[in-house]
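Okay, so here's just one chain, in structure tokens, the form predicted alone.
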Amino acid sequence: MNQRQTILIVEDEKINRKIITKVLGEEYDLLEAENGIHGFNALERYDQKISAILLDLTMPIMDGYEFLKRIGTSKWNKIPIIVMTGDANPETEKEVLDLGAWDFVPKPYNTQILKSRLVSAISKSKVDVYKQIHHMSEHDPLTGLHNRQKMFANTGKMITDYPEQEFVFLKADLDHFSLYNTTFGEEDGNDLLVHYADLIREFCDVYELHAYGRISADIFCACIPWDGDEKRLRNQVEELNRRVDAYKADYVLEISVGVCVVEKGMKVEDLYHRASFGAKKCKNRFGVHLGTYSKEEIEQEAENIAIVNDMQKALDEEQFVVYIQPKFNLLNDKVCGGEALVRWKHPVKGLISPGRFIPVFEQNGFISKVDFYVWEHTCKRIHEWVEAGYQPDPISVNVSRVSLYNPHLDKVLIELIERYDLSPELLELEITESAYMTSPGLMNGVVKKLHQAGFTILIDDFGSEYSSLNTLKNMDIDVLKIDMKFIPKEDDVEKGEIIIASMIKMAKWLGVTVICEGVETRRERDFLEGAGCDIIQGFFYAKPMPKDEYEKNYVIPWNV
């Protein structure tokens, strides 16, 4: 059973309202208003229920002309309005139609004509509403571009319809758009998006075949023909960026565009993800606006995700194991300590290189948990050696950048050595130079607290920062670790040796002990001895080894 439609009658003459009610009452639900003000009150109250309005022109307070003007700019401007008046002349009819009326019925009413025109207006409004709903289902309301669903559908159809044509899929977004919104307000932000949409439209319309649309927020996508000319595409993107940046004087606007070549048979969603990966490569890199998809890089990204998915379970199940690499005193070639290094023995994938998981952990902050895991396992083993009556040399552990920013780092480490009844001299702390140089003032404060607690501080990877030599005098440290990467394996060996010898000499002048790591050959060992190095670490003497092997070879006295 069809729901009865509601008609609003706006007419000041009561007798006319009664006539209309008699004519239409059997087929429609009727609402009555004696002037335009009352008519708007009825619209506010019943809103979506009203299917059409029958409007008189001559009324007190607010007449039909004013009612038409106001409703034309309101949310009810799609409701069909049929004007009723005794002033039946072409000028009046033209005026009310220009104001937005749908039809015109003269008084006195012809019953059949009134009914017919009312049915026609309502039917037409339903068609218009359907068209509007259909349009809204495919278009972005702010920019007028196709939305994600329609743009993806158009892209898929275009690729299928033109199998001989190559295409590229692009994803473009504005850098720091949320900051722009915060700075200038949402209205200005919307204006920027509309301008950006117009530029995207111009960018694509030069091609006979194209598909483009707004995906969400400041993200737009396009699919255009590809002729293999990457330079041309890059120039087009740079021009697009220039025009975006010109939108707001004294404010830098940049875009990030990711691109991937369309492979036959691929889903559009997969193209979008590939282009997103390309866009990520140039995001927040000043002056870089185009990034291309790389299969190798996305495979690495997938591997990173797998690492993240497995990391907490690995920690809970103690899949991380501590290896120790010995350090040797150059005066007597005897062990004088070791460095604790973490390895991941995955139950399925086997041994995972630290070079694969450490950068991922540093990026997501999980490295702080791994730090503590290594610290505790190292303290536990040193405690066992001491309890067994051995006199172990100190073991150094790495302290990541994330852990250094923990304001309670000194308390955490003090509590740890107290729990295992250890002297702080047995647990040395290695800090990378890059972490130190990120915030030297803050790091000096951290180092001071750790020194006060009795810990020995080593700076690892010294020389990796351009300002190393200039800032060495300001570092409150005990030991400098220099990597042998400064000496090339083939050319310019002499220059590398000069650099390392200079570092060693400078450290000696400052009363700092020097360890050189990565030593692999007799030649390197002898050179370092001549340069005045104190301690060396590297494959020439020993590789990192499980704790039990280190204990057997370097902790238990030979006469036991």
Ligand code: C2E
Contents of the next structure:
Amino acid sequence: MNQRQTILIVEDEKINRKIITKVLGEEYDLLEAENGIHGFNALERYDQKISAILLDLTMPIMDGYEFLKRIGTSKWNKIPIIVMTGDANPETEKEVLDLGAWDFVPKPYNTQILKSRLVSAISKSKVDVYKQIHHMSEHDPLTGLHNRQKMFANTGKMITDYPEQEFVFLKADLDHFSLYNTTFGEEDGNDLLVHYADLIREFCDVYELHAYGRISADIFCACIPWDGDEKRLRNQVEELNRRVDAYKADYVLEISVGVCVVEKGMKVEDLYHRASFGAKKCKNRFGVHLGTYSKEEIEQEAENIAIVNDMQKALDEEQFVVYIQPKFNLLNDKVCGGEALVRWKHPVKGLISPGRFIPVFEQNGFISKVDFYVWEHTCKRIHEWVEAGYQPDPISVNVSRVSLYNPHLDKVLIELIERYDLSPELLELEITESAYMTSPGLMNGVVKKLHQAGFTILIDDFGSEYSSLNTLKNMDIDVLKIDMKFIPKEDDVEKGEIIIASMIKMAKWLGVTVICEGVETRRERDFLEGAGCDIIQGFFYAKPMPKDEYEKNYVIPWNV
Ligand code: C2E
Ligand code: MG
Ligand code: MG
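Counterpart to the form predicted alone, namely the form predicted in complex with the ligand:
Below: every chain and molecule of the assembly, starting with the one above.
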């Protein structure tokens, strides 16, 4: 059902209002005002309801001219106005049209003309409003560029419409834009964005096929044809950066542009994600303005997110399991201890190795919880062995950098061994060389406290940081673990062996026990024996294994 429309008649002559009412009353709801002031009162009261205004020009209080002037700058300036006057001449007509009237009807009224002009003005105004709303729904009001929805839709359509054409998708943003806003004010910030938008427009308009728009704040995107010429694209981006930077003298403005080549069938959101990844690589790197992504990096990031999402649940559900890798004394080839190494038994992904999740946990600090979990499970198992009457060799656990920063680390560990009634010699602690190197002062303090508590300290992955052998003498440690994987293998075996031999020699001078880990071959084993290494850990003897298996093979006396 069509709703009746409301027309406002602003006319001082009662008789004229009556005539109009007679002509239009059947089809429209009519509001009457006898001058401009009353007209505005009616607008105030009925506001959105009024579809059109019929306006007389000559009235005693606020005439039609004044009414037109005022309404032109008011919120009602989109309502169509038809002016009615007996003084019909071209000058008057021009004047009122210039003031914003939509149409003109001479008095005395021709009822048919009045009706049809009214109908046409109302329908035209609706189209205009629709157009305006439509425009607003697709454009960014500040820069006039397409907004995110429209830009993405255009990109999708362009890629589908031109299947033979290759495209690149770019995401560009300004470094430290919010700082610019705070420094120069929001208005200046907006001007910069408009300038930036103009440059993006110029950047894209040289291509016959293009899609571009403002996504949000200082983020703009573009999709343009790709000819594989990376050098040219880099030059274009550098030029864009130069022009953005030139906007403000004495203030460095830099852009970060991420780029990805469009692969058939990809969603625009995914292109955006890939390009964002590239852009992130240039963030806060002076002089770097174009970044690309690699598939592996994107996958890795997604996997890291999944790891973070699952980690707490994994801990609560005891999905982390402790494996033990035995260590062997080179004097008699007999087991002399083991190292506890964590694995993640993921319900869906299966067994995940620590190399995959430990770096993620180290970054977000969760590693300290996993560390404690492993220490506790290890203590518990050693306790069971002791309780069963066996004489277990010590097991070493890894202590991450994050745990080392815990000022109560010694207390935590003491509390643990006390709870499980263990002597501290049974739980050895591995600290990586890199943690030691970054803050040797702090580490020496930590190590001192741990020594006082009776723990044995091993320096893990020695050689990975290429720290000077000289620093070794400043470390108050008991055991040095040298990882074979940090020593050159294929290219220069002899050189690698010389390095290891000198590390061992140095450690011996200092009275430090040496363990070599990552030993895979008999050749390596024999070389290490000759070089004076004390203990070996590696696949040559045994891989890390579940605790039960370790227990069966290396703890229960009649099996050892
Ligand atoms: P790491 O502490 O240096 O442990 C030695 C790593 O070398 C282990 O890898 C072990 O499986 C591997 N390995 C042993 N022998 C050989 C060999 O002959 N050849 C080769 N190619 N590799 C060998 P895994 O278990 O994957 O652990 C990797 C690293 O993850 C560990 O290096 C350690 O830094 C960390 N990690 C493992 N468990 C824990 C834990 O409970 N807490 C903390 N903070 N870190 C852990
Ligand atoms: Mg270790
Ligand atoms: Mg190691």
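Basically, rigid core = biggest C-alpha set you can superpose within 1.5 Å across the two forms. Positions refer to the first chain, counted from 1. Everything numeric here is computed off the predicted structure, so don't read it as measured data.
N35 shows a C-alpha shift of 2 Å or greater between these two forms [criterion: core-superposed Cα displacement of 2 Å]. The Cα shift for K505 between these two forms, taken after rigid core superposition, is smaller than 2 angstroms.
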